[in-house]
Every structure is written in structure tokens, then in C-alpha cells.
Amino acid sequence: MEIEKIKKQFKKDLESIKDIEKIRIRYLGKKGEIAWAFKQLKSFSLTAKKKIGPELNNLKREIEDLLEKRLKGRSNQQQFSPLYKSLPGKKPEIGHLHITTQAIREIVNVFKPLGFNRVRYNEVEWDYFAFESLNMPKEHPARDEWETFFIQDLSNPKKGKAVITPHTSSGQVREMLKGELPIRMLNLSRCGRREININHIPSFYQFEGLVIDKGINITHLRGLLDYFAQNFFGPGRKTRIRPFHFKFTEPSFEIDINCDLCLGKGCRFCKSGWVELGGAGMVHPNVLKFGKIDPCKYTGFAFGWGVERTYMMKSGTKINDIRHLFSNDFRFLEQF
């Protein structure tokens, strides 16, 4: 039996013919090649057959698999399209800066035409800067290891542990101990807590403002919240001042404005229709002796609010939930 013979015009027909399908039954098929040579062997004796045999079932897995691999060959040249050189190539998608970014820029550009001077202070901070200085006694609950996060094994003698930022204010001693007055930063930096809602998430963005100078008062402030107001959310929007208290200003205030989503009504996200926005006040005169500034010849104020929150009340974003804003899905973030 000529095993070699039907393998090399296999491979011709191969070379030659252009349908799978028919080398395909030529020699595969029931009355192909390899079946006619298998119903040979009946007139072989016992020896031949045992030689003969194997052969012709590796012949058979052979004209198998080249056809396989032919066929997968035409298949992948298939998912191809022509080239037609005429044509534009298809442009790469291009993205956009991140929303907390862009609320970053905007704020920036707000208080810009005001000589505010942009800074950025440390994200992990010593005790001292973050509370001591701050006026903030040892069991204030800030301080409490459930409302901050401490870096285990990382103190200083004099300035105690380490923590992640909990708040932007602690740029303000650290601004005061330039020895350069007066001032007008705006520190914006990245933060952490331990608290995760709709309004709150562990790692956020604050913006710090702090203004000291000779003759500075509470009206100052309100201007300037005022201002804000105007220039970033949009107009029909109203803000308002609630007495409160934080160690580092005294007067202290929260800052509200009419929730967005509701136009205050009352929803899910503001519960009354109002939502805060941060603190602010007058700094408070130890503040001010902590960085070195005599407050009797100096007054100031500051305010410290959420980029994200901030950015969720502006008129027309209509975000129900900050933890849209750190989840990765394009379908949400292309949007803005």
C-alpha cells in the first residue's frame, strides 16, 4: 500500500485547492482515500496488518489537523477588514480630568481674583499640627482612635503620633509659622476619616481657607461666603450660618446651603433641605499665639470645606450619593 503516495498529493491538493471542504471529503470522507486504504487491509496478512495499521491512523490524525489549522488560518485572516487607505483611521478615545479635580480647579479659580495663595500641606500629619495646635484638649473625640486614623509605630517626642490628615485645618499653624503676614491661603489636600454614607467616605478632598490680617472681622467672612456662594453653585442658590463650636475659632459657625436635589424640600440626601458644607469662624487667639502671631495685633478667619460635597450641590450635577464619585464607572463619571 502506497501510504506515502496519498500523503504527497494531499499536500499538493492542499497547496492547489482552494475548498477545504472538498480536500476535506476527498480524503476523509466514506469513500475517501484514508477509508478505501483501511478496507485494503482485509486482503493483508496478520504481520502487515500490524505494520500497516498504525501508519495509516497517523496518516489520518496528520490530514486531520493540517485541515484544522487551515481552516483557523482563514478564519482569523476573516475577522480583518480590508484596509482601504482613503479612509481616516479611527481616533483613540480621549478622557477628561476626574470631577474632583475639576471641582478642585474651579474652587481655585474662585478665590484666585482675591490674592488667596494655593498650598498643599502634609497628608499624614503629626498630632500636634492636626489637634494640639488647634486648641484641642487630649479627650476631645476627634482625637478618639474611633474618629481618626492613627499610623501605628510613628511618633514623634514632641509633636506625638501620626495620622492621616482628619481635616485641611491643620495647615493653618503650619502657614503661620511662615513668619509672613498677611495671610491668604488656600490649602487643599486630601483627607481621611472613619466614617463611610452617602454624605461621608473614609478618603476625601477639604479645602482650607485662612485669612489673617490687621482689622479682620466676621463681616469679612460672610462676605466672602457670600461670594463664594455666587460665583461657584449657581444663582437661586442660598446659604446660611448656624452658631457652633470648634475649638480652633471662636465665634464658630456651620455653613448650609439649600440642597440641590430637592431645592429644599427634604430628600433622602439632606433629610431638612439644607446640607452642610463645613465650619468656619473667627480664629481662635491660642490659634493664633500656636503660629506665633500676636492676637491682639492680628484677627482672622477660616473655613474648611468637602471638594466632593461641595461639588455635589453645585445647580445642575444632581448627585445623590459621594461614593458615586470614587467608584470607578465610566457610565457615572462621563457625565461631567
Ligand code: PHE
Given for the second form:
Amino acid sequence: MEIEKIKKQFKKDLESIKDIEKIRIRYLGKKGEIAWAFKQLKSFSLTAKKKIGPELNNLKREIEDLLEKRLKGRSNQQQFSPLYKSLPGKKPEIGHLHITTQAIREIVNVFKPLGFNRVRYNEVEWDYFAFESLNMPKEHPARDEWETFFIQDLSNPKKGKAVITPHTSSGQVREMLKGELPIRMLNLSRCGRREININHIPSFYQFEGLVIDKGINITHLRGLLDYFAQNFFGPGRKTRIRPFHFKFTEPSFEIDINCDLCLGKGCRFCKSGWVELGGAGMVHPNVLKFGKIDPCKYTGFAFGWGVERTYMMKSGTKINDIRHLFSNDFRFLEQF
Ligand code: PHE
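And the form predicted in complex with the ligand, for comparison with the form predicted on its own?
Okay, now the whole complex, with that chain kicking things off.
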């Protein structure tokens, strides 16, 4: 624990920063240096805790005293100092777009030149569009994979219960039912699932591509995935598909992208040279039928995965926990 370092930095800040409140927040605030140090201390051994704990408390007291002294000194000074009307005012801090918004814009810009129609379907959806019309009848065990939030007391006799949209695939049949063909849809919306860990948060964004036309086959899907990999992640990146199972696509795949550190050779980070991106497949004929499209005439593919996760995998971002994105900690947000 570098108590001396915190102390030194504090003294420097005290000399160079005029706004005492800013210094107070930086050191004594809920997410400040001292709170951070105490948090770290939790993982130390008992003997280390006994030694460092009191030192940290002393430092906290010292900082409080010095700040108070400074505050008193200043108010005395203010009583006598003349008003300098020519002093410039305080500049408001300039913010920037949140990382998720930046990622959404980048993704949309990759698909726009290919003629994809950007849509945003409901955040609260009927069971019918989230599951049933996607070839997952009621009580089907495949539904369990989507840790769904159900909305109590809201249901429709034909469309079932209301849910927080668990995936953007719920936009597929809605788009088909518009009755316009061919389809090139990019549905980018907020979704919700009952999961929280370094890779999952209950409220997140997904994007979903859906292409339906005459003569669409897997090669079109493969080409589009590589196009996305190169334009979003950078040249040298490519994808591969692995067999998987979704009820609404047949065949179904999981898509991997070559690791940005070793470009597919295999390294300590990725092991196999590949990291998982998301799901995809050829639209199941039953789903086309639910969308009132004749599966003998039209075929299509779909793919979809998380916006935040995709952005985290972009080279250079080095974000190792998805929850950072929503912690609203300026020290994190300012880096992007
Ligand atoms: N909706 C699927 C998921 O959330 C991903 C997917 C989209 C799979 C489109 C196939 C086709 O996991």
C-alpha cells in the first residue's frame, strides 16, 4: 500500500488545485483515494491490516485537518481581498458521449453503407415475439438460456406474458410482418436478462442483423461477418463459424473472431487463437412462416450479439469488466 504516495500527491494537489471541494472528493469522497485504499486493504493479511489500517486512518485525519485549515484560511482572506472582476470564471467541464453510445454509432456506421435499415424494437415485448414466433413454444426448455424478466400482471390472450426483451431476435418476426421484402434490418435495442458478472449486466444493448431475400445462403453470412470484423475491429481480423443450436435458425452457428493480440496463432490470452463473438444462423423456415413469408421462395440469415461486449473486445480498449461501463466513475469514463 503506497500511503506515502497518496500523501505526496495530496500535498501537490493542495498547492496546485484551487477548488477545495474537488480535492476533498478526490481523496475523501465515496470513490476517492482513501476509500479505494480501504477497499484494497480488505484483501491483505491480518498482520498487514493491523499495521496499515491505523496508518490509513491517520492519513485520512491529516487530510481532513489540512483541508479544513485551508478552508478557514481562505474565508479569512476572502473577507479582506478585493473583488477581481477581471478574473476569468470557472469553466464547466466538457463531457463526451458515453462509450455505449460511441459503440452504437460505430456499429450502425459499419452497416449503413450496405443498405441496412436501422430499427429499434420494443424494450418491453410480448412472449410471442421473444420466444413463440421464434420457434420456441411455451414451456420449451431452450427458453431457459434467456434469463428472462417477466412483467407481473401484464399479458395478452394471444401474445402471452410481457417480458423485458431478452434479445434483439424478438425484432425478426416484427420486421417480417411489415410485409416489405427484401429485408435488411439492423435492430439495435436495449435488452434485459437476470444475470450479473464480469461479462453480463441486467440491462445491456444487442444488435441483430436480419437479411431475407431470394437465394440468400451461408456464403452471404460469412462474407458479411468478415466485412464487419474488418470494418469494426480493424484490418487483419476475420471470423470463423462453429456449429451450435438455436431454435430459430437452422443451421445455427457461434461466431468467433481471431484474437487481436496474436491474430489467430494462439497466445496466453486466447489460448486457441479465437475468441467468441456471438450467435448466427440461417433463418428457420418456421420463423419465416410466422412472419408470413414463403420459405420455398425466400431464405435469410440472422446474427446478433451484445454491443458492450463487442466494444470491449475491440483492440486497445482493454476493459476487463462490463460493469465498469455503468459505474459512472469519471476516472474510468474519461479514458474513452
Ligand atoms: N439472439 C441470440 C442470443 O441472444 C443470438 C442470435 C441471433 C442467434 C440471431 C442466431 C441468430 O443469444
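Just so we're on the same page, rigid core means the largest C-alpha set that superposes within 1.5 Å between forms. Positions refer to the first chain, counted from 1. The structure presented is a predicted model; accordingly, all values stated were derived computationally and were not measured.
Superposition on the rigid core between these two forms places the CA atom of residue 32 2 Å or more away from its counterpart.
In a rigid-core overlay of the protein, residue 112 has its C-alpha displaced by under 2 Å between these two forms. Here residue 327 does not count as shifted, since its C-alpha moves by less than 2 Å between these two forms after the core is aligned.
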